[in-house]
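Given as structure tokens, the chain that follows is alone and in the form predicted on its own.
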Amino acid sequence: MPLIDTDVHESFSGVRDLVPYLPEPYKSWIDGGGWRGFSQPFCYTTPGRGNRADVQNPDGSASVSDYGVMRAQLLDYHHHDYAVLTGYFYPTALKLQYGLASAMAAAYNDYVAEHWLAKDKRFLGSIQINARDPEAAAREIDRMASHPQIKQVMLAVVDDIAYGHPMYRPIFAAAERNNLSVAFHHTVFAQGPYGMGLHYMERHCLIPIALMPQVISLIVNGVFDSFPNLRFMILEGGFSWLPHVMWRLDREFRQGRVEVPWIKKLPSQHCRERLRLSTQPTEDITPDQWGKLIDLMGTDELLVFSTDYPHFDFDNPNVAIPRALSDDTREKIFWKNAAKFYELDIPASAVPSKAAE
């Protein structure tokens, strides 16, 4: 069966890898050690320090900057047709020095184009932006959109931004005019309404609660209606919560629509038509429960497969999606839904060979 992986995390060996792509004065700032990356607010306890234990360089550091390792462990081993690169580097997390954040976003995009996209046609790219400066973000989207492997704009989910706010409209306008989708991915700064909790396990449980409000904000504040050609993706946030959000939105819309006259469809209809969610991480549910969740969503076209490579809770495509689901549903999850969402050609592995015929 063809395979499209919608959440694969590439990176660099260190922030100084971006120096050749930076303009002054930021080149000198970074080259002189003035910034060492975002501060991680917790300590990983897994052997791979947040990644698979086998994704290691000889010095013990993560080899997420090594294309050869990813090709061997992921692309070739699991026979990927496409892998959507979503990064680790989210400049929106920088809450000041917006010029630096926007310059770093552009530098990272150029780095990925040269060191990842150019090495393998199976890679599809995401444009990293500094969303805190929407006009600069829109210019960066316009700059990178012509690259043939770029398919989406990445919006980082942090602790202080709901993207339905009108100030972010230039980002969505730029994505729509360039026929790009918009993806949302949590960062180490995403949290629940009472913070991150006291343990990493607690914080990890809260990740969906950081993504649910983004869906609500986008729909209630009219982003879906204002940009009718945009498609939206939720990555690495689970999906079992979606039926509740759709039901609750529909209920509130029916009784309070006078407050939001710009919403022209039931929120659940908006979700079914233009929202997609990656499968990783999936709760430990039975095949029967998988089927019930899909029934509650009202369609089997909302889910797209992801491994979340190279994280420690990586989902192996051989076992992640129950074989008890119908062949048609499994095909939709593994590749058809993503191919339609990203407007991709049918993977060669989906075309029967002459021998098979």
Second form
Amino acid sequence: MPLIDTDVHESFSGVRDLVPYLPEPYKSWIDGGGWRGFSQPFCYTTPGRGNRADVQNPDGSASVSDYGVMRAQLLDYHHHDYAVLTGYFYPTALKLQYGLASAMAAAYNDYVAEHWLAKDKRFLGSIQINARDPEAAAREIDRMASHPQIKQVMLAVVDDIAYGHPMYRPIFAAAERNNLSVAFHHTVFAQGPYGMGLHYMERHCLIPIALMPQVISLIVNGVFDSFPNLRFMILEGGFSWLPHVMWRLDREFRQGRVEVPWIKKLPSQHCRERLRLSTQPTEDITPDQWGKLIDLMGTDELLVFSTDYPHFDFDNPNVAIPRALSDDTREKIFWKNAAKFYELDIPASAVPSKAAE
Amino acid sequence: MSRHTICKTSEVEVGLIKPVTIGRSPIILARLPSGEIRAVGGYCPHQAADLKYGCISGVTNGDTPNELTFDHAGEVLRCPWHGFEYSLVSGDPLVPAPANTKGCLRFYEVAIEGDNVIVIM
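Given the form predicted on its own, corresponding form predicted in complex with the partner chain:
Complete assembly follows, chain above in first position.
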């Protein structure tokens, strides 16, 4: 069966890798050690810390996920057709020095194009931006959009942005005019409504609660209606909450439409038409529970498979999606839904049913 | 059942994982603080991570938030991916396993003959 992995994290060894791609004065600032890059404000507790413990360089040291290791452990091992690179360096997390953040976003995009996208046609790319400067972000989207492997704009979920706010419209306009989707992924700064919690486990449980408000914000503030051709991807934010959010949005819309008349469809219809959610982490639900959830969503065309490689909570494609689900549903989750979302062609030879014809 | 001479007993140390392959089956050897040697199926029963990249740990405990104790060092195997904890004494997960997974480590019988470690499988 073809496989499209919608959440794969490429990386760099540190912000100094961006120096060749930065203009002055930022080049000198970073080269001179003026900033060491983002660091998570907590301690990882699993054996590989933030990563799978087997993501290692040949000498046994922890890898920062270089291409050779990724190819061996992921792309070739699991026979990926496509892997969507989603980064883990999100300049939006820098809360000041917007010029530097926007320059680093551009530098990182150039770094990824040269060191990752160019190495493997199975890679699809995400444009990193500094969303705090929406006009600069829009220019960066326009600059990168012509790259043939670029498919989406990455919107980092931090602790103080709900992307439905009108100030972010230039980003969505740029994505739509370039026929790109927008994807939402948490950062190490994402929070729940009462902060980050007091333990890593607590913080990790709060990640979906940082993604749900993005869906609500986008729909209620009219982003879905203002950009009717734009598609939206929720990455690593869970998916079992979607029925609740759709039901709640629909109910609130019925009783509160008077306030938000720019919403032209039932929110659940917006979600079913143009919102997709990646499956990892799959939360170990049973096949029966998978079936019930899909029934509650009203369609099996909302979920797209992801591994989250190289992170510790990786989902193994051989195990994470139950074989008890119908072949049709599994095909949709593993590749058809993502192929449709990203407008990808899967070679006919890769599809067993067609290869046999 | 067949018997496989794997290594010398001195090669299996408390706190370390010794990966070996029997035929096409990866297994890991680990020595408990009691001296007993465990032979464990090489894939995590949750999502099939390669356990040779895991780590041997102990049990954190505590009844008061933010006050952790640590004991039973050498008796817990943690998965290299998700960090699930398994007792090397019983094979059971420290937290009950998801309903749709096998749940427990797979132990193989171990015999010591002289200074040789024999795995029976």
